[in-house]
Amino acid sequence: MEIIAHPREMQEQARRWREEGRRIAFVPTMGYFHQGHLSLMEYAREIGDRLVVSLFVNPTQFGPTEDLDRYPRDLERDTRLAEEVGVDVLFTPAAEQMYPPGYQTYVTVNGLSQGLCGASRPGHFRGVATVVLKLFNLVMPHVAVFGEKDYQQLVVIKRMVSDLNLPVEVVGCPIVREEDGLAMSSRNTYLNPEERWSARCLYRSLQAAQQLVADGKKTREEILSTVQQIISQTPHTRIDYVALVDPETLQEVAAVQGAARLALAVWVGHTRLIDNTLLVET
């Protein structure tokens, strides 16, 4: 595995691969790899001739009071794990290379970025869309793989790719969970033992919603009431949002008709966790 730190060097390598007719698969990450990240890499490895994984804690997607400085980092461990998966290039640019002095160009995906996480993290998706577009220009992938845990991010990136006519196929992969159902996340490391126990309520609430739909209870009120009750009765939790939305537009829906995405963000102690599931009418 090669480690490339300079953006221009990454772009030159990608250009050489394309000239050779290689299919480039790409997984953008902020590092501190867990099995969720590795599953994306393993899938990308199968669908591409060359696999690039970026490791960049992107400052523009963090708000001024968020956890940029304490976001977990372990380059040595991440390098070992990426190499074991079969990554060809680990791209590790520095912030000053991605956003040099005088930088002032940003990408905004209106509408899709406004609700859900966008409501409580203003500017977050502007930072996400901007860095992903920059990474696409540097890595020049044919296909890019994202996890469905960050579902709103996936929808935003797909819209940006469509709207800007980018020659990249964007693929979403299923959420990878711990044995007790908690969605794998680098931020899970922030949880103390009591909070970690409480965090299981996110998945339990999603399971309860799936059972409601299976039992024919499909209205927004029935589903959200049950989810909110499960979470609010669990110690150390505070709901940021619980929403039932159209899977493509992310607009609130009144009931599960065909399919709807149940999305939630919950503070567990001082850690904000997100999760979601697709509810399908039977």
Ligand code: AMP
The other form holds:
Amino acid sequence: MEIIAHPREMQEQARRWREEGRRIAFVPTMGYFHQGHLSLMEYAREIGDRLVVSLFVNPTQFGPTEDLDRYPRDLERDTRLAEEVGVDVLFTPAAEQMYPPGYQTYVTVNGLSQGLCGASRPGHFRGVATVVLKLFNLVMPHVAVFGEKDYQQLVVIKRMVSDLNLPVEVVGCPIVREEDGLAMSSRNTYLNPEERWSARCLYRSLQAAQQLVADGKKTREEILSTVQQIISQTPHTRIDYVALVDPETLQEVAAVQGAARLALAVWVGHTRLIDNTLLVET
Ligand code: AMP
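Alternative state: the form predicted together with the ligand, after the form predicted on its own:
To see the whole picture, the full complex is given below, headed by that same chain.
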């Protein structure tokens, strides 16, 4: 595995591979790998013949009071894990190279970026869309793999790719969970043991919603009130949002008709966790 830190060098490698007719698969990450990241890499390795993983804690997607400075990092361990999965290039640019002095270009995906996480994290998806477009221009992937864990992000990126005619196929992969159902996240390391115990309520509430739909209770009121009740009864939690939305437009829906996404963000102590699931009418 090669580690490339310089954007220009990454682009040159990508160009060489393209000239050789290689199919480049790409997984963008912020590092501190867990099984969720590794599952994306394993999938991407199967659908391309060169695999690039970027590791970049992107400052433009963090708000001024968010956790940019304390975001967990372990380059040594990440390097070992990426190598074990069969990554060809680990791309680790520095913030100064991605955003040199004078930088002033941003991508905004209107509408889709506004609700859900966008409402409580203004500017977040502008930072995400901008860095992903920059990374696409450097890595020149044929296919890019994202997790459904960050469901709104996946929808925003698909919209950007379609709207800007980018020659990249975007693929979503299922959420990987801990044994007790908590969605894996680098931010789970912030939780103390009591908070970690409380954090199980996110998935428990999603499961309860799935059961409601299976029992024919499909209205937004029934689903949201059950989810809110389960979470608010759990110590150390504070709901940021719970929403039932159309899986493509992310607009709120009145009931599960066909399919809907149930998405939530919950503060557990000082840590904001997100999760979501697809609810399907049976
Ligand atoms: P991050 O490093 O948190 O920015 O995540 C990098 C990529 O991994 C994104 O596409 C995430 O959606 C994906 N990801 C993070 N956690 C999980 C998980 N538990 N299951 C599946 N994909 C995940």
